[in-house]
Amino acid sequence: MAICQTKVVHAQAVADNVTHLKLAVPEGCQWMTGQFARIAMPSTAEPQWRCYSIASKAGADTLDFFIARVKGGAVSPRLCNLKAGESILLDTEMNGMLIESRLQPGGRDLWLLSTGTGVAPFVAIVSDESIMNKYERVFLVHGVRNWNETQYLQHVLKLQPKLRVMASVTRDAGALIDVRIPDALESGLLEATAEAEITPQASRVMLCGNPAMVKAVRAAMRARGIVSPRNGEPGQLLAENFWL
C-alpha cells in the first residue's frame, strides 16, 4: 500500500446524486486505463477507504472519479461535499480487471455495458486513443433510472465517429432502450438499437456496474460463447462488479 495525500483540483455536482472529482496526480503516480483506486477522507482515526473506478485515461493530467452520494453513507456524502483545494487520501497502488489488453486480440466492435457510476472506467477507455484505434466501432451503454443520471456524459465524452452512446433509462420516458440492460439484451432491443450483433468473432465486451447486471449479462454472453480469460486462455469479456 502506498498512501499519500493529494488535493482536489475540481469538484462539481453533475447529477442529483453524482459528483465529479478531479484530483491532482501525485508525483510518480501511474495507472492503467480502466483501473480503480482507493480514496478516503483524511482523518485522525482509521481512514474509511472506498474503491472508485478512475474516469481518466493513463497519463492524464488529473485523476477523475464519479462519486455517487449514498444516502446515510459514511464516506460518499463527505466526498461529494469536497471543494477545490481540499485534501484527500489516495492509495497509489491501483487495481482492476478492465484492462483492454487482457482481451483476446481481434474483434471489430467493443461493447462497454455499465450501470450508474460504473460508467467511469469506460469514460477513461473511450478517451484513450491507443484503445479506440483498435476497433472500428465502440458501443457505450449506460443503464440508469432517470435521465438526470446520464446526461453528464455529453459533457465529459469526446464526440467520435466510431463511438455510439446509448442510455438505458427505466423510469423516465423517451429512451430508445427503456428496460434494464439484461432485458434489452435478451429481447434483442439492444442490438437492434445499435444495429450491430454481439458475436465471439466480431465483439469484445466489458461490464461494470451492479452485480445483478454483471451476472445476468455474463450468463447471456457465455451462452453465445463469449467468456472471460481463464487458465491462460484468452477471452472476449472482462467484468468488474461495481455496486454504486
Ligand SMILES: Cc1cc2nc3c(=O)[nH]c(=O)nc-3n(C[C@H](O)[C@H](O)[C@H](O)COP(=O)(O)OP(=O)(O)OC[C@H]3O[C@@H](n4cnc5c(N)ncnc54)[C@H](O)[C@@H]3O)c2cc1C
Given for the second form:
Amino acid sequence: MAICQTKVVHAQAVADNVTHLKLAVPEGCQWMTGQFARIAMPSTAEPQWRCYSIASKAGADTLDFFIARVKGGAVSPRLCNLKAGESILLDTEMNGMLIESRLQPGGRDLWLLSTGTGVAPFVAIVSDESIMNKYERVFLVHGVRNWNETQYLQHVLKLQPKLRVMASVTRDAGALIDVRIPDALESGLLEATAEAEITPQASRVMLCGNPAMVKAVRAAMRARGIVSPRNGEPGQLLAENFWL
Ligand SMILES: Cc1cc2nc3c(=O)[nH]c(=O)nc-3n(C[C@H](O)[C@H](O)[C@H](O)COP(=O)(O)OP(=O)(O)OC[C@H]3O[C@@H](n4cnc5c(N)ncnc54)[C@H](O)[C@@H]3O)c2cc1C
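Can you return the structure of this protein in the form predicted together with this ligand rather than the form predicted on its own?
Everything in the complex follows now, all chains and molecules, and the chain you saw is the first one.
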C-alpha cells in the first residue's frame, strides 16, 4: 500500500448525480487500463477508503473518475462536492479484474456492458488504441434509468468508426433498448439492435456495475459457453461488481 496525497485538477457535475473528477498523477504512479484505485477524503482522522474505476487509460495525464452520489453514502457525496485545487488521498497500488489482456485472444467483437458509473473503466478501454486495435467492433452498452445519466458520454468518448455506443434507458422514453440489459439480452433485443451475435468464438465480454446486472448477464453468458478465465483456463468474460 502506498498512500499519498494528490490534487483535484478538475471537478464537474456531468449528470444530476454523477461527478467527473480528474486528479493529478503522483510521481511514479502507474496503472493498467481498466483498473480501479482506492481514494479517500483527507480531512478525517480515520480515512474511509472506497474503490473507484479509473476512467483514463494507462499513461494518461490525469487519473479520471466518474463518481455517483449515493444517497446517504458516507463518502461519495463528499467526493462529489470536491472542487479543483482541493486535496484527496490516493492509494497508488491499483487493482482490478477488467484487464483486457486477461481475455482469451482472438475475439472479433468486444462487448462492454455497464450500468451507471460502471461505464468508467470502459471509457478508459475505448480510449486505449492498444486495446481497440485488437477488435473489429466494440459495443459499449450503458444501462441507466434516465437519459440525463448517460448524455455526458457524448463529451467524454472519442467517436471512432468501430465503436458503437448503445444506451439502455428504462424510465425515459425514446431508447432503442428500453429494458434492463439482462432482459434485452434474453429477449434478443440487444443483439438485434447491435446487429451482432454474442458467441464464444467471436465475442469477448466485460461487465461492470450493478451486481444484479453482472450476475444475470454472467449466467446468460455461461449458458452460451462464455466464462471467466479460471485456473489457467482461458476465458471470454471479465466482470467487476460495484457493491455486494
Ligand atoms: C471495484 C470497485 C470499483 C468501483 N468503482 C466505482 C466508480 O467508478 N464509480 C462509482 O460511483 N462507484 C464505484 N464503486 C462504488 C464505490 O466504491 C462506493 O461503494 C460508492 O461510492 C458508495 O460509497 P459511499 O461511502 O458513498 O456509500 P456507503 O456508505 O459505503 O454505502 C454503500 C452502498 O451504496 C450502494 N452503492 C455503491 N455504489 C453505488 C453506485 N455506484 N450506485 C448506486 N448505489 C451504490 C450500495 O448499496 C452499497 O452497499 C466501485 C466499487 C468497487 C468495489
